[in-house]
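The chain below stands alone, shown as structure tokens; this is the form predicted alone.
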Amino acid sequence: MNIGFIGTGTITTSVIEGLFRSKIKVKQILISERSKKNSTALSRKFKRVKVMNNNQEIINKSSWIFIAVVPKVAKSILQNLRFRKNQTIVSFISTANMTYLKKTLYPATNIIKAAPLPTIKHKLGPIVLFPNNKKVTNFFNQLGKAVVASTEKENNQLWTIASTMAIYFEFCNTLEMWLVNKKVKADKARAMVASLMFGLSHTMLMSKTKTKDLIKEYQTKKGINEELLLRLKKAGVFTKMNGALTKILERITKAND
């Protein structure tokens, strides 16, 4: 089948990436020219992917469509589009609801939203996808982990723990210049740091063990791994976390209304 990506940025350059390290078979991926810079590294690197001009021609063109844009330009140019029935159609927009995506895309019924993250390139990390499609559950399994939301409440909630992504490279980097300024050497720093939040990460994946009972799990009494819980605690961190969480839904549900 042939799929097309309406808008070329860094999450549908990602999905592109993660679609030729998969067995995915496409007889040919059609993307939009905008971003320029993109689109052109996309074409020339896969054979398989073709550049247009047109939204509407990547749209006549494709049994699945991708809507990649930001919600500005969403609104823009959905409504000049004209969509089949018969189509399967993927919105990455995270403001767009179900009954906005409903009446713009109109005749096409077979709609999901999706969230995939950067680390699709590497077939790696979670994909939020709302509602359940067998089919398109199945793409994204071989790109990554499907997460499928029951409802569009549950999907708003699990989009905002994607934004815990540049927190967690601050974490990192917390750790890594603390190394650094104690002299030991940044590729040292950085190696220490990347392999133990891997080790950790594979850990939870791997283990049946509730998430809780591994906090216990890691720590010994009277530890350095249950001092510095304790302190951080103490400070306040993980109810500030909490806290901040919360307005980062708040923010996608008003979006969404």
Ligand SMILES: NC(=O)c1ccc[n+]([C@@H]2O[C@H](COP(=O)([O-])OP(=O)(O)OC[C@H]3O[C@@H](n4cnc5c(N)ncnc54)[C@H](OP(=O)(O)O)[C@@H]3O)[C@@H](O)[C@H]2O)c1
Given for the second form:
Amino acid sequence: MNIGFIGTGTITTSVIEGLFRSKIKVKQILISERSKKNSTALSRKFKRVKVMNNNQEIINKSSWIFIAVVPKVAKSILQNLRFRKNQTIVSFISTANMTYLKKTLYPATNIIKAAPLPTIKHKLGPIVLFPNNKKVTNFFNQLGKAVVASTEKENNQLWTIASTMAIYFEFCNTLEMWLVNKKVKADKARAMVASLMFGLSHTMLMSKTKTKDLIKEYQTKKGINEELLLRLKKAGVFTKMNGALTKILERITKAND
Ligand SMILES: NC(=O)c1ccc[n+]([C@@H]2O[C@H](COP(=O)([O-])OP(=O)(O)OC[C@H]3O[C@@H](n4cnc5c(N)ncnc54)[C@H](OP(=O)(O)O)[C@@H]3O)[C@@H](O)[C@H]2O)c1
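Pass me the form predicted together with this ligand as well; I've looked at the form predicted alone already.
Okay, now the whole complex, with that chain kicking things off.
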């Protein structure tokens, strides 16, 4: 099977890198020439990747098409492209709802919204999908953890959580810099923080204990974990986080209307 990507940016590059680390079998991957830097690098690295300078040709020659252009230009690009009824179209465009996609991609009806994150490059992280499609879900489960939304509303709620990537690294950087400012060597500080976060994430993935119970399990009465948690709760950090997430959901929902 041939698969095609309209738009060769950050996400397409990460998905293709992940794909070549996986057992997924594809005959050929057809990609847009733009961005030239990315398409050149990918075609040099993987001999099954072919750069095309015509988006319609990518569609004509592919069974599955991934739409990976930014929302600002998506409308003008998509309105000039013609799809076939039997094609599977996977849209990465965060702001495009199903009503719009069905209308624009007609006569194709096999349409799936997907939110791969840059972590897909290492076959890690969630890929939010809507609606469920057995083959597409199976494809993404080989590139990370497919999280299938039951409704478009739930899809937006799950996408909201993908907005936490930068704050996660801000959090890690705060811990690292706190150590560095105390004269701990930068590589030691980074190893400490990365290893702690990896261990905690691994515990969360492997353990059946509810997250709220892990909070209890990972603090001792009158211990330092309890003290830091109480200090941050008192400062309203987590209440503010809830409020900010609601704002992000509102933005995603509005963009999808
Ligand atoms: N990044 C994420 O974490 C993430 C997560 C989930 C979903 N998404 C969604 O995925 C989509 C792509 O995101 P991204 O981060 O990969 O964006 P990006 O890096 O800006 O990639 C978009 C690509 O589209 C290319 N392009 C522009 N006009 C084109 C045309 N006429 N034909 C073919 N390609 C064209 C751009 O090339 P030029 O540079 O030459 O303009 C660029 O390489 C967006 O809709 C975004 O909302 C992103």
